[in-house]
Every structure is written in structure tokens, then in C-alpha cells.
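Read the single chain below, which is given as C-alpha cells and is the form predicted alone.
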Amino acid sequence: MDALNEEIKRLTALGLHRRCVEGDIARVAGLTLEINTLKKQKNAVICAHVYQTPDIILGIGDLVGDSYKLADDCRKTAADIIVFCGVHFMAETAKILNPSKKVYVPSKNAGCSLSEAITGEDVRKLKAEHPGLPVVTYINTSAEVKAESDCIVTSANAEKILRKMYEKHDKVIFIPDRFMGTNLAKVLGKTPGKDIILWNGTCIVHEHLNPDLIKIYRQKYPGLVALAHAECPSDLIAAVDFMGGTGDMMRYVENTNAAAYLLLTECGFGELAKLKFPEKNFIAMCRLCPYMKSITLESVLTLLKDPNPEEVTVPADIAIRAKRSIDKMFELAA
């Protein structure tokens, strides 16, 4: 009793007592104190992308942040077990990153619009229709997908990565992502089609954002800031005051002080921000990613009691090959 006594305590400092947990809070701590106790004795560390819940987040995870930061982080941990609690692209990367270690995603839900939006057999399509242009694939994809790819980049570094790209070659291959390929060239000063050859995936969690709701937030919260993912279409982009991933974002929201803060994203990013700034003011104004919460401190718990059917592989021809595109992004990205 005295250790969930404690966990208790951990988990109100944090401030999940307040906001954002689903039932009462000694229920979740009784559930975290497991899975934290569980985790050490089989030397597994925890992966928390941003856009899970906070009870996750803050309550689990080991290494948190966007999809850049978690595959870096994967890099460097002792750990035998990664638990990836984002979608099955990031376990993947993380298995590519770390062929000798169990990798597991609590979820047979955890898929992606974006990653099931392309295949290898289209890339390889793509470049006999463009031959000579590299690839350069955002990671939300397969690990087939990124073993047809030059180079890897997330929403956090694409720009820095492109720009590198057009040092040395006038046309890229810019997959899967539009919206993002599209908002990439206006900043770089390209032009779809000619300079930048796009595919035709979206985010379904981004791809719905209603620019025309951002006149109305502005008028009714004067000194209203507007920040909106990569992923967003084009017309809200245009009408947002900062574009970025979410790494960007949180560091924006961090550094600056607005009257309020509109956060054009997955609602998991919203809640991290609020319990990370409780003094600012935050606008509700997303969608919630059904693959993302297809994950739970259920779903962690019954993995870590019985791992084995949930375990992520990759074949070792494709990893060696999409490891090459993932190092390449670290290189450039430096």
C-alpha cells in the first residue's frame, strides 16, 4: 500500500490528478506502479511518442518526445526490450536501429494513413519513371518503403534535409506525404512537379483541420497564436503564424508568451502542452489519431506479462537497406 501511496504521489505532482487520465487516479497509479515495476525486472525501457496520453507520457514512458528524438534515443539505450508505445513505422525504425533487441508495440491497431499510403513496389515505380532523382522519405512509412529511399527525414528536419538535397541536385522524389511535400516547396521555393515530385498521401488526422475556425479563435482570443504540424494542408497552413513538428511546437510554445496558443495537431500534443505549461492558455483545436490511441496502460501491461505475439520484425535484407536511408538522415541532420 505504502508504494501506491507513493505512485499516487508521483503521479498528482505531475499533475495528472487534474486533467487528461480516464478514471480515478489511484486506479492508473495502481497500473503504472506495475508496468514501472515490471519494466525494470525485465530491463525494458518505454517509448512514449507525443501524441499519447498523458497517463502514458508521464506515467511510463522512459524516453518521450517526437519521431526524430525517439529514434535517436533508441540509438543509445542498454535496454534488452524496447515497448514502442506510438505506430508500428516508429517499432520498425527502432528494430532497424536495433536488430539484437525485442522491440514490441502494445497495439495490432497501431497502424498509419501515411505509411500504409505507399508501398516499396510504388517507389520502385517512382524512380524508373524519374530515374537519377533520389528519394527522400518522410518516416512515417514501412521499413520496405524506406529500404527504396535515399534518404529519411521527419517533420522536425526536413527542411534542413532538403535544402542539403538541392545543394547537389536540382529535382527530389518527395514522398508520401502532400501536404507536407507541398508546404516544403513554398518554403524552399519549389515547385510540385517540376521541382519536387510528390505522392499523393495524407494524414487523416491533419488532412480535416478547418482553416476557416482560425478566423473565428482569433477574434474571440485577441493575441491568439497559431500553430499547425507540417502535415496540414496547404490553405491552413497559410493562415497559422508557425509551421513545424511537434518538437518545434513545444519549443515555440516554451519560448514564447502568447495570450493563448492554438495547437493545429494530434489532441495528445495538446494535453502534453498544457501539463508541461499550466500557466498558458491553450485552444482546443484537433483531432484525435485512432492508431495512437489503440494504446493503453492495459494494452502496456498485458504486452509486458506475455510480449511474445506482438513482437516487430524486420527482414534483415530490407533492414540493412533502410538502415542506410535512416543513417543518412542522421548524417544530414547533424
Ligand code: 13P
Given for the second form:
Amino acid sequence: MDALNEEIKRLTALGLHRRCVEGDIARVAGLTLEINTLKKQKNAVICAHVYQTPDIILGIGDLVGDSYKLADDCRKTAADIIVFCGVHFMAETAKILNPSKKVYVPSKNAGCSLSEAITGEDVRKLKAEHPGLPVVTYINTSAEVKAESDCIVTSANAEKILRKMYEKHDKVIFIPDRFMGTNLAKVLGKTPGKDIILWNGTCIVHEHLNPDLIKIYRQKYPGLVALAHAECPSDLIAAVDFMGGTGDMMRYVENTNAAAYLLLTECGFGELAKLKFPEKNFIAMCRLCPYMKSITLESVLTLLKDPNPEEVTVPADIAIRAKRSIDKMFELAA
Ligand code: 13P
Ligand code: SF4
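Now show me the form predicted together with the ligand, since the one above was the form predicted alone.
Let us now look at the entire complex, which starts with that chain.
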């Protein structure tokens, strides 16, 4: 009972009681306590992407952040087991970078619409149609697609890496997010179809965010700053103050003092921002990523209790080639 009360106090200090219905903090604390105990016993580390719910991020997360930070942190962990509270492509990346560790995702439904938009075969065909062009690939892709690529990027480093690519090439292939590709082309002064070959993938969360919202909220809240994820459509990006990945967006909030922030990205980001910066004003979206949100504290506990859970695996030949393109990202992003 003492341990449970201590855990309730810990979670309350993190502000988690503010997102629980009355009495529910005790249930959450029971789960986080058991998960954190099992984690230590098994020498497991929990990676949590910022679109996970705050009870996961703050209650059990050890490594927390955007896709780039999580991939980088995974390379350095001494844990034997990585439990990935994020989507499958992120866990696959962790496995490729840590072939001797066991990697798990506590959901069978943690896919990603971008990752599902393109296959290895599609990339082979693109390369045949555009011989000699480097393939720059967003990390939201399968290991097989990464294996066919020259360099991986995340939202945190795509602009920097593309600039470096254009130092050596007049034209590149950028897959699979057509909005991110178009947004980056605009920043870099490149023309889609001419200087950058795009694919028709989209994120089901960001593609439906409505640019009209920005005008409405700017009228309502003078001094409002609008921030959008780079996966958003280009007409929306044209109307915001800042475009970036989730890590860039959180740093922007941390380092500025706007009257209010409009957060045009998945709803978990807004929930986390409100808990981290309770003194700031946020307007967050109601759009959730069904893949990210298929993971719960209960599913993490079930996984940790399972004597034989299903591991994330990547065939060795694909892993070796995919690792080359991921390592290229670490080299160019440094
Ligand atoms: P970040 O790397 O910016 O966190 O993006 C991951 C993602 O899936 C966004 O939808
Ligand atoms: Fe994929 Fe979009 Fe979900 Fe990110 S928010 S994991 S891009 S579906």
C-alpha cells in the first residue's frame, strides 16, 4: 500500500491526476508500479514516442522523444530488452540498430499509413525509372524500403540532409510523404517533378488538418503562434508560423513566450505540452493516431508478463542494407 501511495504521489507531481477521472489515478498508479517493477527485473527499457498518452510517457517511459531521438537513444541503451511504445517502423529501426537485443511492440495494430504506402518493390521500380538518383527516405517506412534507400531522414533532419544531397546531386527521389516532400521542396527552392521525385504517401492524421482553423483561431486569440508538423498539407503550412517535427515543435514552445500556441499535429502532443508547460496556453487538435493509440498501459503490462511475447524481427540481409541507410542519416545529421 505504501508503494502504491508513493506511486500515486509521483504521478500526481507529474500532473497526471489532471487527466484522470476521479479515483482513476490509483488504477493508473497500480499499472505503472507493476510495469516499472517488471521492467527493472527484466532489464528492459521503455521507449515512448510523444504521441503516446501521458500516462505512458511520464509514468513508464525511459527514452522519450521524436523518431530521431528514439532511434539515437536506442543505439546507446544498455538494456537487454526494448519495449517500443510507438509504431512498428520505429521498433524495426531499433531492432536494426540493436540486432542482439529483444525488441517488442505492445500492440499488433501499431502500423503507419505512410509506412504502408510504399513497398521495397515500388522503390526498385522508381530507381529503374530514375537511374542514378539518390533515394532519400523518411523513417516512416518498412525495413525493406529502407534497405532500398541511400539515406534515411526524420522530420528533425530532413531539410539539413536534403541540402547536403543537393550539394552533390541536381535531383533526388524523396519517399513516401508527398506533403513533407512538397513542403521541403518549397523551403529549398526546388520544384516537385523536376528537382525532386515524390511518392503519393500521406499521414492519415495530418492530411485532414484544416487550414481554416488557423484563421479562426488567430482572430479569436491575438498573439497566437501556429505550429505544424511537416507532414501537413502545403496549404496549411503556408499559413503557419513554424513547421517542423515534434521535437522541433516542443523546443519552439519551450523557448518562446507566445500568448497561445496552436498545435497542428496529433492530439497526444498537445496533451503532453499542456502537462509540461502548465503556465502556457495551448489549442491542441482532436485528431489521434489510431496506430499510436493502440498501445495502452494494460497492453504494456500484458507484454511484460507474457513468457513468450512475439519479437520484432528483421531478416539479416534486409537489416544490413537498411542499417547502411540509417547510419548515413546519423552521419549527415550530426
Ligand atoms: P516525429 O519524428 O516528428 O516525432 O514524427 C513521427 C511521426 O510519425 C509523425 O507523425
Ligand atoms: Fe504514421 Fe501519421 Fe500515425 Fe505518425 S501520426 S505514426 S505518420 S499514421
